[in-house]
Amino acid sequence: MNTTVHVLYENPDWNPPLVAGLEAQGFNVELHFLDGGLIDPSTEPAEGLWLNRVSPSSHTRDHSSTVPLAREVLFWLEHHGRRVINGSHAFELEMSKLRQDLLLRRHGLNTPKTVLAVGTANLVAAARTFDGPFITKHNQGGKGLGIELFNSADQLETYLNDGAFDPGPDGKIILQQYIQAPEPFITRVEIVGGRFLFAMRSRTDEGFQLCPSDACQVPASNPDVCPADPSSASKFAPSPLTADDPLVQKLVAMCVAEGIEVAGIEFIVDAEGNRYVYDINGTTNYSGVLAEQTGVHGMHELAKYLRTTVVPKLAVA
């Protein structure tokens, strides 16, 4: 009988890569949609593979229970005993930045200056230990949204006051120093259990939406989306990283050793040629157009994955 894969999603737009691939692989697919639903402890989950696909962006698309009610199914799903791809740990990690800040840091990665503070008067005093530009960013992060950056303590002090500021889904605020690259571009590392896929390139010359998702490059005016530019399958560049670059090593160790099976890590350099790696992206999607210039397809990849390493531990446990 063929493994069932359970995808617990949010987001509609970002699913027919991924069944598309693990359909390529001969999987049986069910989609959970997580915004309302039931939870019974005593019930057990049904069985096979679960792979969560829940973002830390769902509340800007109207989904403002899916993250309270994905943690909890995940706490079911595990206490149950069922494989899940992402599981409570790796989506803990997500759904914050300090967290991803503070596992960087471990595991001996170069970060970006970082604090987190909540109300106006502990982000005004946060500001002031910034030597130079600084960032926010909502703590849980999603599509870029909510980053503005600042020249000053009293900048953002102004920008408070005029109550413009957006907040974010909690309340809880990340400043991060501010890097200046050289070239407008941030690198992703995309990895699946364990294994460098490829980098790419993402353009921030236009803003810091760059969610490389087919569905997601569309313009900003359907609110169903992420909203980005419909011109740019040029944001979007094969990077020359290889495998054994000594920063692509120490990502795909971290998450060997964090149990992040599926993960997008984007990093920046400076002028110096310094690199700070400063986001962890868990619900990872990947571009089509880069894809036909790679000749690598991210779900396809994570499919095998699925097919090859994870179905046959499943037998044996």
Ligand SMILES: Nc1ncnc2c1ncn2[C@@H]1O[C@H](COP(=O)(O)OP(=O)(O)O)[C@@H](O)[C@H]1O
Given for the second form:
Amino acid sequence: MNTTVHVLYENPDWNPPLVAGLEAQGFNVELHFLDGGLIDPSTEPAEGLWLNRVSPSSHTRDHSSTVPLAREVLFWLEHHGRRVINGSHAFELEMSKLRQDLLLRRHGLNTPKTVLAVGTANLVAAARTFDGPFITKHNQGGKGLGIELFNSADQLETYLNDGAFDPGPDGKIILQQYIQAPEPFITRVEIVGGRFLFAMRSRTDEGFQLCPSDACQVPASNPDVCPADPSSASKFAPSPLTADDPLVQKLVAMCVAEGIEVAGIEFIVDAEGNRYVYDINGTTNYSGVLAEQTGVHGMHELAKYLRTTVVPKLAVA
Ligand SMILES: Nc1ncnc2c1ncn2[C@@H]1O[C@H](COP(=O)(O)OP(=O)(O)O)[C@@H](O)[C@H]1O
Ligand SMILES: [Mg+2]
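Moving on from the form predicted on its own, kindly provide the form predicted in complex with the ligand as a structure.
In what comes next, the whole complex appears, and the chain from above leads the way.
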């Protein structure tokens, strides 16, 4: 019988490349929109594979119930022994930049100095522990949420007192050492099923929102611009990074050890050539324009991994 892939999602704009990749591998696809919903614990989830595509930025699309509901759905699926790609453990990591920092350091990766703070007084106290410039981020991030650059604790204090600060979905704020990159790009390493797919460079000179999905490239001021237009995606370029790079090897080992089956992981390089890793995206998206250039289509690679590696083990489970 043909396997069904059940996709838990919140942003429909990110589904088409995924569905195309899954269908190309002959899967039935069932899309499950997670915002409102109900779970009866006495019922069994449908058979098949479950793929979690719920993003930490869901609340910014008016879906503030998505992340809390996803937590319960994932627990229910795993309780019943369903095979979930990027299940609870990967999901909780994606929802917390603090946890990402802990994990990255445990796996021997260099990260920028990072502190989590809740409440105005603690934010200022945390800021006083930084020597140079630092940035703030929402602990539950995505899309560059809550990212502001400060040169001093006093500057942050003034900003907080002005009331302009956005405390994010739950008040948990990350303060992080600002890494001054001499070249205006970050690198994103794409890993699926313990395999390095490719790395790309994202230009940072237009701000902190670096989602690679073609659907995210439409300028808000002109929604008629075609997202597949190469000029709208020129923010992204292939990176020369290869699978045998020691940093890539550490990232792959971390993903395997932690059961993160799909990830786009970002790092930035300072003037001395030090590489700092700061973001693990489980709900990663791939630039279609870049895929046309390189011939590597991320969602097709993900679907192939499911077909060749995950499904055979499902059958014998
Ligand atoms: N420590 C840092 N130093 C310099 N720039 C950073 C740092 N952290 C993040 N940035 C910039 O902000 C962008 C968004 O930050 P990130 O942590 O990836 O948040 P999100 O989860 O919202 O994508 C990054 O891609 C990078 O361009
Ligand atoms: Mg990021």
